[in-house]
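Presented below, as C-alpha cells, is a lone chain in the form predicted on its own.
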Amino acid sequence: MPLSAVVADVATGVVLALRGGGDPYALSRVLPQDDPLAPAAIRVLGADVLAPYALDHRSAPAGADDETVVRQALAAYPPGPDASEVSVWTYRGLIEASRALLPGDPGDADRAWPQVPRAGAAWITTDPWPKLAFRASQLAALAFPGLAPDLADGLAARTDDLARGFVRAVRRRDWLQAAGLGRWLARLPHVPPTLGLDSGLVFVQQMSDGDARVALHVVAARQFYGRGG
C-alpha cells in the first residue's frame, strides 16, 4: 500500500473520531507499530494523529502502544540541519501534543518525549500573504488547541492575509490548502464576518471529492472551534 493510502486511512479514522462514530480511537489500532510505513504517516499528519485524545469521550485512554508509534516516527524523521521551518514546527507540533495527550514519563529519562527544536518564525511577518498562506496552510496540524501558541499569536496578526489565502485557494481549487488555512482561521480571533468563513468550510468539503485530510482540517475546525457547519 502506498504511504498516501496509509495517511487517508489514518486520517480517516481520526475524522471518524472526532464526528463520534465507530470504536473509540486507538492510534495503536489505526496504525499499528509494526507497520512499516506508520512512521512515515505519523510524520506526515503530525499531531493530528493525536487529536482525538483532545477529546475525551472520542478516544480509548492512550497508552504504552500509542506512545511506542509516534516514538518511532519522532526518532525515524527527526529534522535534519537544513530542514525547512515547516517540517521543524511539524516535528516541534508533535512532540507538544505527545507531552499533553501521550502518558511518556518526564522523570524517566527512558520515557521523556525529545527536546523540542527551534524553529523560525521571522517569516509569519516577513512573508508576502501568498507564501503565508502556503506554509500556514501545510502547518493546519499545530491549529488544535494549546498547540503551538506563539505561532497561532503571530498568525492572528496576520489574519486578513490569511482569509486572503483561504479565498485564494477556494477559486484555484486547492481544496487542502483552503480546508488547512479556514481550519487557522477557525481558531483565530477578529476573522472577518464578510468571509463566510463557515459556509466556505462547508464548501471546501463538499467539492473536495471525499479527501480524507481534507475532511480533518474541516472537522477539526467544527470539533474544536464550532466553525465550519
Given for the second form:
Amino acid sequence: MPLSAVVADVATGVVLALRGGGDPYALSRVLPQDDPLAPAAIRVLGADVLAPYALDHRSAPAGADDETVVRQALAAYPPGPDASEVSVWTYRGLIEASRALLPGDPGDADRAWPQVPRAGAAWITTDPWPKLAFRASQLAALAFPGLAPDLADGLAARTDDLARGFVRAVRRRDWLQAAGLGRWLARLPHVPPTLGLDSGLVFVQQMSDGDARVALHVVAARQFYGRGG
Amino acid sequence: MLKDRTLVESGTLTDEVESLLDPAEPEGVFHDTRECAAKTLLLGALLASPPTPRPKKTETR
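Take the protein just shown as the form predicted on its own and give its structure as the form predicted together with the partner chain.
Full assembly next; the chain just shown is listed first.
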C-alpha cells in the first residue's frame, strides 16, 4: 500500500473520531499494525493525529502505545538540514501537540519530548499572497487550538490575503488547499463575513470527492471553531 | 547487502514523507479579475483610439 493511502486511512480514522462515530479514538488502533509506513503517516499528518485527544469525549485517554508510535515518527523523520520550512513547522507542531496531549515526562530523559527546532517565520510577512496561502494551507494541522500561537498571530495580520487565497484555491479546484486555508480562517478573528466561509467549507468538502485529508480539515474547523455548517 | 537495501528504502520513504509534506502547488491557471478587467480596458482603449498620425508624403522632384 502506498504511503498516501496509509495517510488517507489514518486521516479517515481521525475524521470519524472527530465526528464522534465508532469506538473511542486511540491513535495506535487506527494505525496499521507493524507497518513501517505507520510512523511516516504520523509525520505527514502531524498534530492532526492527536486532534481527537483534544476533544475529551471523543477518545480514550492517550496511552503508552500512542506515545511510542509518535516517538518513533519523531525519531525517524526529523527535518534534515535541507528540509523545507513546512517540514520544520509541521515537526514543531507534532512536538507541541504531543507535549500537550500525550503523557510524556519532562523529568525523565527517556520520556522527554524532543526540543522544538527553530522554524523560519520571515515568509509570513514577506511572501506574496498566493505563495503565503499555499504555504499556510500546508500547515493547516497547526491551526489546532493553542498550537503555534506566533504563527497564528502572524497569519492573523494577513487574514485578507488568506481569504483571497481561499477563493483562489476554490476557483482552481484545489480542494486540499482550500480546506486547509478554510481551517486557518476558522481559527482567525476578523475574517470578512463576505467571504462566506461556512458555506465555502461545506462546498469544498462536497466537491472534494471524499478526500480524507480535505474532510479532516473541514471537520476540524467545525469541531474546534464551529465553522463550516 | 540487506542493510544497504534497508537504507535505500528508508531514504526513499524519507523523501516520500518530505514530498507529501511539501508538494508543489498543482498547476492551474488563475485569472485575477481586476488584472483581467484592466487588460480588457487597455485593449479596448487601444482598439477605440484613432490611428496613429503618419507623416504626409511630400513629393520631391
